[in-house]
Amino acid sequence: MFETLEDIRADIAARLGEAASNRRSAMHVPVVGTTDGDLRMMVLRAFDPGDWTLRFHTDVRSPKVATIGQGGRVSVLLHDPEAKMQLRCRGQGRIETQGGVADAAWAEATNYAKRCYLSEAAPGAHSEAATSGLPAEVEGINPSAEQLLPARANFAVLLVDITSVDWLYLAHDGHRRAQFSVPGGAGRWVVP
């Protein structure tokens, strides 16, 4: 199944792929960390096989859009329990407020996706009781296009360019491990 490095390559942007495009993929929500340490789980929202480029939404209020900023080190770690597959992704992050890319994901997005972006405070910002932030006119609704005008203004898109792939295959008669330079670079096998 995995015999040849080329197999295996072909094989992590199939599942970046799948893993952005379908919901119900194990690696669909996989989890993001930044220089400073900070984990987080984001959804994965695109994969582009030419650049090895991933696209996440963020809101432009988080504490990890200034420590990305344009050029920040990030790792991506996705598992898929099932198919006993770990990759871990490292790469350059940048964050996009404005321009083509950030405006045709917002325009791409459900207008309960873009209700995120309607919070009054900050994420990560104090609050008196649990709250999800959302104004109470859209709290649990589908807002309008009208009512998402003000969310635009802290959505952001938060694209990672992959450097490298480290690739696990978890078998019972043995482990299996490579790693990869990407998007064109050269693959190696290693010890698990």
Ligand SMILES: Cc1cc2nc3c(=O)[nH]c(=O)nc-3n(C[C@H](O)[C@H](O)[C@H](O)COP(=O)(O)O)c2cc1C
Contents of the next structure:
Amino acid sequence: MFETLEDIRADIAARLGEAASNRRSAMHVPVVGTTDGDLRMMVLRAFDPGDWTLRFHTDVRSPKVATIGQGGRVSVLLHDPEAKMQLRCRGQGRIETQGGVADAAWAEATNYAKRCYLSEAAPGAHSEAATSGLPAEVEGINPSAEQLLPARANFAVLLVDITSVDWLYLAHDGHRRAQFSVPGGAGRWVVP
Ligand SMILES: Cc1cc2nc3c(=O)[nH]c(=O)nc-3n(C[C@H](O)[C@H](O)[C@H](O)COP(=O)(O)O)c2cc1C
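Would you mind generating the form predicted together with the ligand now that we have the form predicted alone?
In what comes next, the whole complex appears, and the chain from above leads the way.
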């Protein structure tokens, strides 16, 4: 197990795919970092093993969207305690609100998930009282397609084109660490 750099690269790709498709994966909700020093957890929605692109969903009005824009640097941190593995991905982010990827992502989201995007004010906006931000008529319900019509304008996809991965595997007989340029570049062993 993990004898060669190529085995590890393939294993990383398989784990990212599993993290995106399996809600019970320990890596399903990674920490996403931006150049302003902020971090937040985001649900990993998809991984494309061809170009090593991750997909997340977010509110276009949230501060991270302006920080990332088109090409902002993004880091994605994933950890699976049972597998004793940490993945530190670096890449370039891009926000898409229109087009095939955003439309398909919106189409496949449940009405319950879409409800978040009905929030009347931007995520992070100040409120005098504790609030969900949602209009009263959709609070606590699964909204109809008609009620969700205004939500689409607030929905954005964050795509992260991964350029490098730092892999750390913890083992009793000695940890192991390697770094990869992706999709196609070289891998190398490094001291943990
Ligand atoms: C378990 C969990 C999952 C989350 N998933 C998402 C997500 O998929 N997309 C998202 O925009 N925010 C998600 N959030 C909220 C973010 O962590 C963050 O609070 C919010 O997006 C505002 O971030 P910002 O101020 O950096 O823009 C999640 C939070 C938690 C705790």
